[in-house]
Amino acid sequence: MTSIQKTPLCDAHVQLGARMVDFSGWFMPVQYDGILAEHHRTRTDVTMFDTCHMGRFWVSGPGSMAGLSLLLTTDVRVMRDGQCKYGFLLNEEGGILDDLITYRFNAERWLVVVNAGTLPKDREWIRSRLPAGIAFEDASTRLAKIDVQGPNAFAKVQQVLGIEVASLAYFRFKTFDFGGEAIVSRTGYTGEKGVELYVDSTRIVELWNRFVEAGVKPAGLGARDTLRLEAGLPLYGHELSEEVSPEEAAMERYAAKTEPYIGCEAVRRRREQGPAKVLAGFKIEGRQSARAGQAVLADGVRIGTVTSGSFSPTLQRVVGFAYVEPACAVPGARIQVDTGRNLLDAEVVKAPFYKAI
């Protein structure tokens, strides 16, 4: 049995009274003073999240751009220095091994950020398929990460670190000094303004405490999930898996480059054949939530399965995602979710369910 791993901030979470759980093999905080309070604080003020559990890989050297281009659906050849880009790592059948973000420092230096649960698999997949001569480093334990999110995130980052981030464009990053090279990027997983901060793992507790002293309260996995769901963002293991392609996940735009990559021919074939199921958003009036794994019906016939569902604290209704037959994935379509005890009337809607002004 694999032991549960701890991030460098584990003791800080316990000191703040966090409720800790096993998440993808990591001992992580699910909440501190309550999911609703942390959710609303992120939407109206600022919070911070421990994201040290995510994987961080350095890929560098001559030929690294070409090597990554063959591995990722991300069109790395058109990226500029200081740009981040979202994309997929696919298997030969076009199934999604992971969704990830790639950072370009220059043509010969790249950072690839992957999900915690897929980290070991991603590491071996990428490392074993990069051409000889390209340097690969799993820096997940050496480079730590926290996310500062919310309308007041930029002001707090400037107050704590003295760096201006309000002018940082979406999916861009820059470096700064924090006892060595540190990184600030703006990608986000909450639907709010905010940044990701990468620093040496030996300095991450100091960074965390500086924000705590500045009045920034942390948020846990519970709020992170309700926030990302409102923002219409997928979660690997729920909306994304090796069983689905970008086309089925309604994210084909992230696998549209013309350069060849592992899985591209399978993606093309699956696109030509047409998907048997498509990811669709839905809403339910009221507070009784749909849950992952529950059946989705149309006219009494099962047409799909819920992947995520939750009561939205911001919208005051239930929102979620489900894989359904393409004919039922049209916004405005009426469907039902079978909870096992009753049927919940739902309407197919386009994500995101919430968008910050």
Second form
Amino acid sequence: MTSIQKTPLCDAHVQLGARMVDFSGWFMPVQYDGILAEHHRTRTDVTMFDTCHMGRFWVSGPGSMAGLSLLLTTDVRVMRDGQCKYGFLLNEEGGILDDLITYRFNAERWLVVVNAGTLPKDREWIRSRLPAGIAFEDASTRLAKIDVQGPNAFAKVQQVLGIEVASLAYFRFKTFDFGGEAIVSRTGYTGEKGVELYVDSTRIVELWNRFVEAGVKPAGLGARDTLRLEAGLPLYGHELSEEVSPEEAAMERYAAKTEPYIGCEAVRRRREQGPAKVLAGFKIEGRQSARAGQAVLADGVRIGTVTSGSFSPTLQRVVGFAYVEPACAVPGARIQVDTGRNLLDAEVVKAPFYKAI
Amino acid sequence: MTSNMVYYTRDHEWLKVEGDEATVGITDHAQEALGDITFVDLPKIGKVVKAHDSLLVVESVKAASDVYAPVSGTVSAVNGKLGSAPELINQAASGEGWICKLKPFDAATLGSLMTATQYESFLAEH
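The form predicted together with the partner chain is what I want next, because the block you gave corresponds to the form predicted on its own; please supply it.
Full assembly next; the chain just shown is listed first.
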């Protein structure tokens, strides 16, 4: 086991009074002044997140589009310059190795952004499967990233960096100069307006401090999790894993392209067979939370397992995801969650649980 | 019997004894460690508990944690305000954020609990 990794912003977090935890082998802030405060601040104002732990790969050169098209469920062939798109990296059995976002700079220059916990596995998988002649660079250390999220995010980015992002469409990006090429994309993991900012890692502390000086407070992984859950966004290792296909994860629309890709035949086969379990959102009136790993019942019979559950600070009730038998994955279906102490009545609902954008 | 005395446990509960009734809460240290409390699973009035048994559960955003009975007794009252405002524990753990009362309770084991001074030393050492 390697020692715990630190992002370039680690010292800044400690100075800001963060409570630090081990997240996927990274020493990361779980909260600063409190998960609820940071959550509400993101929904009503603006916060920023250290996301340097995530993986960033450059894929470039002639044939890179065809190479990526074979590796990802993402329909990269229909993308335009300056566009980013969500998709999956699948194994041969159609299981999800990772969920990721692909950025198209031009037909021969792409950035692929992956999760922290899956980074080493993804790197080996992609590098070993890209056709010869395509350049692959793991820029995770060289290129750093923070997310600025919330209804006032665009105004703060304008104020701090002097760049206009309000006119940038959702899932579009552009480059700007910040001691070299920097990237701003209208993406995020909170369900709010916001951007992700990529700069050279030698400049990330300066970028972070400029936002601090402009009054932007940081938010930790605790709020990041409640925000993404309310927005109905999956978390790798919870809703997504090698065990499940995009269809089982109720995200088949991200694996719908007609061109072949690794895992596409298995995806088709699993679809024809019909999934044994499907991801479903649920809500619980009240404050007692369902938690990952708890059993889901219908009419007293075990029909699934909770993958995420939390009290929703915005909705003031509990929301979550569970893998359940397909017959129960229908909005309005009544299910129960066994907390080990009692049974919580839950109702299957369509995600997102909260929608701002 | 010692009256109007506050005792502490190694599990970070406090017990305030007033005559034949004892009020239970969690310490400021405990609420700080738990973070934002989002739910308190209040015990039913009349519940009989033994010392060190789980009395109730408090939930933070990240986890559910047991609150243990500092002494044996019977739940005689609960802080109903926590139902809609569990954050009272974060705001005032030793005051408005009290959780329940035990009456009667077993005063014989109070001597095994810590005084405020002993609890402070305990926190400093752990």
